[in-house]
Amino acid sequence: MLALHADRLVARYGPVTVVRDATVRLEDRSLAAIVGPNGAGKSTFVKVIAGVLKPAGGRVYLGDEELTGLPAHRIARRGLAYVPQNANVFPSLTVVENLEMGGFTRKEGLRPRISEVLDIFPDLARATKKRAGTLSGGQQNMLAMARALMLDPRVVLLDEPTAGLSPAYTQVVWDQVQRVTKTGTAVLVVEQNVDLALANASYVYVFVAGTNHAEGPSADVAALDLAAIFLGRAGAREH
């Protein structure tokens, strides 16, 4: 069943159009990823689904329910939940109080959630009473996943989790997102680094200059002369 349709996004800042009839799908539980050139519009493609930018044309939906355009606390609390890059965590909070601002707005099962959202991030689980402040980057962005799981969310963005985090975190980072995925999570991630993106996504989609370039299998993808993509070289084309 299909767990977010973002369809034929157009996004601007100010006279500039950044994303130009850009569509992606997911299925729930399934896990897909964005890749792409530096600006390719990846970023202010999830913003715009997440509600933190307007669109200026197409339709968000969250399985049957349109989102188009609601502010972002109201696309949260429908069931879609967005982890920026940066300035993810409460720095001065600790892992508990940080998942607990996640949790604010349940009516009920608050502990019983932490504890289970905890039973996904064993580092985290080992560091409850750490502040987040103090925790690795690879350990924050973890916190920042879990923290938008609190509310049992059908869909989570993720925009460039693994960015900053050195070779032998990113993998551990795409471990949890796999992890998160088994339960019955879909996400959609932003990678920058596509050998990643290809190893862990099962679908995947090729943004270049804001559009949508090529998509299919992570196989299929991996096939494509990706480097002369997203260089625009004449001749480059998707399957």
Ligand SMILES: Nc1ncnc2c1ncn2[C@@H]1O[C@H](COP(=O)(O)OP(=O)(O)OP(=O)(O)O)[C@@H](O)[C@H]1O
Second form
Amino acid sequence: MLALHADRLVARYGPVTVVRDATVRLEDRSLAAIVGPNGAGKSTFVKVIAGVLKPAGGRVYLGDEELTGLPAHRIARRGLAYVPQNANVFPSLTVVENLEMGGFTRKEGLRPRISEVLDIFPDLARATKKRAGTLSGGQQNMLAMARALMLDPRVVLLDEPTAGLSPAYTQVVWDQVQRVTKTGTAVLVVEQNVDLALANASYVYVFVAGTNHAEGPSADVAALDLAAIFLGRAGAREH
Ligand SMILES: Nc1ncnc2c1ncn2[C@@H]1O[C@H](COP(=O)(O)OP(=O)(O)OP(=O)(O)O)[C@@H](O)[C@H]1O
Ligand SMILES: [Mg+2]
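After the form predicted alone, can we look at the form predicted together with the named molecule?
Full assembly next; the chain just shown is listed first.
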């Protein structure tokens, strides 16, 4: 079943349209990525889905439910979580306290959900009593992701979860993103690095200039001349 359908979204900053008729369909339990050059509107697109920005056009559905235009906190409670680029954790709180904050609107099942989430992230499970501010950058990114999972979302949006991390740790984060999909949450990741997106996501969207340029299963998108699309910027594939 379709977990998320962002249908022909339009977004503007003042008079400037930066997302035009952009569409993404995400199946339940699947892992899809959005790639595209700097300024292509990837972050703006996921912000509109998450309710952080109001759409100037288009519709957002979570399963059969329409979310278009709802405020961000209501979208989160309906089951769509969002982890922004440079997501912050509460540095003076411990790992477990950060997870409690993520789950504070849960009516029940807080402890069991903390255990389930820690099962996905072994690094965090080993550091439950550490203050978040003492974790590495990569671990803090994972804590932000873990916190977003506390409400057991149907869909999670991750905007560049591996930005600024070492190559070794980048793959650790991607492995854990894949484990998230195994627990029943569909994941849509914005990723600057095309090779990583193709290696880890099963379906890839290419956005250029605020709209869909190409999409398909990773193997099909890998065969496209992405270097030309990206105008030779770093991270594009050479052919
Ligand atoms: N708050 C803002 N006000 C005005 N313009 C903005 C704002 N945020 C982004 N923009 C512009 O909107 C366009 C799309 O930006 P966006 O951040 O969505 O792109 P992106 O694909 O996420 O880029 P990157 O790969 O650099 O993260 C860019 O031209 C950017 O300069
Ligand atoms: Mg961005």
